[in-house]
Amino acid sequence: MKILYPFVAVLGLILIAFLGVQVGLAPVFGIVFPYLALLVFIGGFINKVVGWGKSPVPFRIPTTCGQANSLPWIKQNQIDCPSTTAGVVARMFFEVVLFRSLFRNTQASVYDGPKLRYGSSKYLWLFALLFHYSFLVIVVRHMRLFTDPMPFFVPVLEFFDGILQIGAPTLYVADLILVGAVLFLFVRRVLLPAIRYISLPADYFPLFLILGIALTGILMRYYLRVDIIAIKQLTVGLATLSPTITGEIGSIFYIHLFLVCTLLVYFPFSKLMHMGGVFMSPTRNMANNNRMVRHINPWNDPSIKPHSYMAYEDEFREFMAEAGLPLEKELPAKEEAPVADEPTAEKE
């Protein structure tokens, strides 16, 4: 069921933007939705952002895998234990743009004995960084739809996308690599008993999406014929506020388009949040200098006072010593009050 209502749920999508270009709505799924997909999208993505940055983060919690600025002699690792700003930037860069951390990600499994064993999970990064840059690719690529004139970077990521010029027209090579990624961490989650258990509806209804739309593209590229004409026309009145619809432009277009909305939308509200995320995140932009600066907690309430290690002892030595606890300083030793003299007997 955690994945039949997903797929179940884009196939919907898909027939509700065919049957409503069928009954004359295609302005609706061509004009309006767009627009409020892109005002959810970017209202959705500040509002998430912001509510990250207003979050307390009283204490430096940076994750560390390496050695920390210590003695001299000792070399420090300067980007997986940054303890300097330039560390903590050269950190985030290269795990925004090479997945630094999943790189390293190592994969645990259970064999004889039983006996625990770590092995390299090189896979699941080469996937990830596969899937995020043809994404970024196809995404860029479709800039000259947008725009006019073109920047002069599109035409340069198109020919060599389409370097190996099969096909009439151009095959390109990320909507290939596109659609292996995503069938890949689809396949990932189904055969895999860990994760198929972790797995939630959540998780395979992005995948499904992607999918949807990375075929429904091909789809309109290569095999049906659409109205590019057309398309342009409405594209470029959408980026300049003045959209029109001329002519047929055909339904997978307006399904194309349906898909894309559906996840500008969902985005903002899901996991796929970690674009944004990954930049609020208190372990990774911090500097790890725990014993090199003193760090105090700028939410500290001023009516709350310190309360001491040693003046807890002061308070309760008496109860810790019966107790058996150890003292960092001794009761005070007791004074033995003075014994009276017995009365003696009178002598007769």
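Just so we're clear, the structure is a prediction, and the values are computed from it rather than from any experiment. Positions refer to the first chain, counted from 1. First, how it differs from the form predicted together with its partner chain.
Checked against the rigid-part motion between these two forms, the candidate from 51, 75, 139, 301 that sits at the hinge is 301.
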The other form holds:
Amino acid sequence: MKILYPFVAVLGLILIAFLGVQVGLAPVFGIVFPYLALLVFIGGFINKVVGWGKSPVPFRIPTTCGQANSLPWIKQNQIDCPSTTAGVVARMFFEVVLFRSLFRNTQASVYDGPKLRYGSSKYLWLFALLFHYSFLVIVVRHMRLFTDPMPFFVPVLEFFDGILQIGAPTLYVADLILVGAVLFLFVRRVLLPAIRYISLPADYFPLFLILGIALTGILMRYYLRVDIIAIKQLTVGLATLSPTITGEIGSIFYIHLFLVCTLLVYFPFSKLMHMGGVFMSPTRNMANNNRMVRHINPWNDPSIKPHSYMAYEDEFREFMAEAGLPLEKELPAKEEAPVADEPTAEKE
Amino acid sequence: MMYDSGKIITGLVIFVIMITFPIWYNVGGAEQLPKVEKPVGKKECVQDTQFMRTSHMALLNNWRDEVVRSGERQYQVVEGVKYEKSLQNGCMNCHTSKAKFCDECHTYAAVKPYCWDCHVQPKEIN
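Can you swap the form predicted alone for the form predicted together with its partner chain?
After this comes the whole thing, all chains and molecules, with the earlier chain placed first.
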């Protein structure tokens, strides 16, 4: 069920777009939805990040994956446990660009003995990297459809992506890598029992959606083929806020576009927000400088004033003395009580 | 109240600028729709026009395979007219200018077919 429902949902989306275009709603799918989706994406993204920004982080949460700054003769791991802003920037850079924390992924396995063994497991890191970078290449390459004239990097990317010169239209390497990597990420969830157990529909849905986008794109480019010139008129029109639909555009294009719109709308409300979240994660973006800088918990009530130990002892000295607790400052030596006051005691 | 609002807002601004790249990048650049020069004296292409618009590269690819691998150089069209399966002696016989026909679309669509690395393009006559 956890796999079936998201799968059916994606099929449903495809059907909606297909039928919608059949009944003449092409302008809705080609013009209205893309704008709505972009607005929801940007608005939802900002809203989410601002929400995170408003959440107090009561203290530094360094996840120390290396030696913290300590005594001068102990070598600090500047990137894995940074104590300076520069170190944090470096850690963030490696995290965002190379997925450093995935690289540390380990796999626990039990074998005869029984013994527990932790081995390094780089597959997730490798395929995540392939997936994200091929996705990036594909998104940037799509700028050929949205800009006129094109920025210089689009033809460069086109050239390298089509460098195998297989067939016409030329095969893009990134298409293959993307589909392969998404399939790997899916199969990983299904085959590894532990991962399957914790996987939810919200984990499968983005995978199916992205796979759907990739496959409709591939189908459109290599098999069904559409009039790119007519499509570019629409897409450049979208970008210049004056969209028009001219010429014949196959429904496969609208299906592809509708899936992309769904992805954009779904994005800010799902786990995909890790795109913004990685920059906001306290365990990654805070310097481990607890012992150098005083951090004040934002939750502290400002009307509660600091109460030092000496003040505390001043307040409770008598009771403490009575209870026999050690004191920093002894009770003022009992003044000789005025004799007249305690005559009865003396008599006893 | 937002913590570190300076950094977060800077990040968000960069994000929005990147996402809206096509919108601001196109400002000022007038869209140049490709104006292809149709062959004079000929009415029909080797297939219907819509098919040619979407699939001429696949057709060329098939032609190339059939010619180079099986030596079939004749291309039969429904109306009984025969065309040579050839880039230089077929397409370019009618579409006599690469620059004013093929390139018009290709520049617009950012495709740069590498065919002309080997195949000879017709001399441009202006």
